[in-house]
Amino acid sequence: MAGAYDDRDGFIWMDGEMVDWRSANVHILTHALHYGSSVFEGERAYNGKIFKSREHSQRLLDSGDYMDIPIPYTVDEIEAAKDQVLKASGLSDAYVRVVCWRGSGNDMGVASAQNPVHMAVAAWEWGAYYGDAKTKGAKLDISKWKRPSPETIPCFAKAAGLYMICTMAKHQAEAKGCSDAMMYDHRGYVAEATGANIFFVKDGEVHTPKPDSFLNGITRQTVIGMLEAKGIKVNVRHIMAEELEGFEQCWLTGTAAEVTPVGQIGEHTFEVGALTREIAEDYEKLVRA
């Protein structure tokens, strides 16, 4: 599959029936499109099998009940939706995009509570995140932009509105010829690139932030996991910008990124040593197991 993303072959979910793709379209007054007021979550499938399928769509209603969006879904219907469309795509590796909304309807200001909550499922074939940056090493910029205080908005929903700095972030780290940027949360600690978690490393432990003003990843917990099995200590724990220059390595997770080693940070460069590969290498047997 290839081309801009309405104008595909194939089916896409919504509300309970499968649609053509590309008839899959809301009105012009949905409340999301004017308020951000959407959550979503992105998915990968390999062989034919999402990996911690159930995880996400519970994820999914979780950040609806942050975000004041009540979903009408429970996790075994998702779950069947998702079944559904990898079956109709007929791709066995698949980048899975199940979305949910505040559609039109009576409110047609801030407030949203009259309007509708929507949901779709799409499903399509892509390829390394990073492009060529899983063997030579991402190269980041540092985002004047900031991740939000908890205070100020629910950081811990997968929402669309809250991914605005991060491609405002994203389109100034590329025109710098940067893969993506390196974000700071609001206290000027580390937090994570983005759209996905960061690791470092040194003198063999890894080091990862606290994710109290950002998403805890669901391959960031995982990998977490796998480091922790093979009695590599894991701190995790605030970073200040002025520790960057001591870390050794250097790698990037999440669903779509995998595991992503990172070659630099701003003035700051990393080895893509052989932790980074390892982990990069059993995080691929794991999802194909």
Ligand SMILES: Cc1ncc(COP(=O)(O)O)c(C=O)c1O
Given for the second form:
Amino acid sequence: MAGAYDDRDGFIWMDGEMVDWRSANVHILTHALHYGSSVFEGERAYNGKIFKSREHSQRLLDSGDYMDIPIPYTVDEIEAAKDQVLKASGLSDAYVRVVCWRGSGNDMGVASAQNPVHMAVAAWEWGAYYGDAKTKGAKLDISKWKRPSPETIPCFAKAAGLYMICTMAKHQAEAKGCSDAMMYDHRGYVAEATGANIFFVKDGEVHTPKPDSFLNGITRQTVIGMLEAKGIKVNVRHIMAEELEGFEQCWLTGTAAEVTPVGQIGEHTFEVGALTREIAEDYEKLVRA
Ligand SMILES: Cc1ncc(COP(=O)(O)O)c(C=O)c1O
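Following the display of the form predicted alone, present the structure of the form predicted in complex with the ligand.
The next block holds the full complex; its first chain is the one shown before.
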């Protein structure tokens, strides 16, 4: 049985070395710990192969660029590190976390240009992110926190600091017996959940928010491609709060979430309908193909 995440058997790749899991530590005066100077990726391996691995590695480098964190590795080097970790883990289905951060160095103020950038890769077993919501439909709270404007924060990066409001939103949701929270953006448009993108169905067409203030997920893009290949119209647009009432089906997409049906958002209810189930099944087949 796996214990706390810092107390497990295995190896973690850190700056080119395979380090014993429990010794993969950083100093307390690590810049990232104080100022959020960290970017990361969440990936899933199925049957020993990471789905869209290179896309994730490229997004990590892009996140580093957005955040002024120059990552000293190429896509190929990141791929090799992930491969090494996955093999060492002995897992064929695994969640893979790659993280890059500003470490300890000569800067301990807000600036961090003198501090080295590190990278680590870990892999572990991680089942369904929302538990039995995959069959029943997840219940979502509506968060009081709004996805910030692109002028406020580099919202297209997968950066640690952006998850502050997600963690608070999720705590609040769980306290109300919900699996997650849906967030509006700074303009009041429907944005996403705390770690997943959102889709709605109405009259045989699909509607999903325009990713202009949040992460355009790799799973989101995959699912849009799957829907379009089936000839289903996907409307990528701004979605108003008032529209929630009229949608028939809803699902979330994300590497961790995969395709998870949603049964309720606040007071609004949705059926776990045929299209939702079909897309969830097709996605499951695709990642294992
Ligand atoms: C805030 C947020 N939005 C969306 C996603 C979905 O992105 P992806 O499908 O690339 O995993 C994630 C997960 O990475 C996320 O954390």
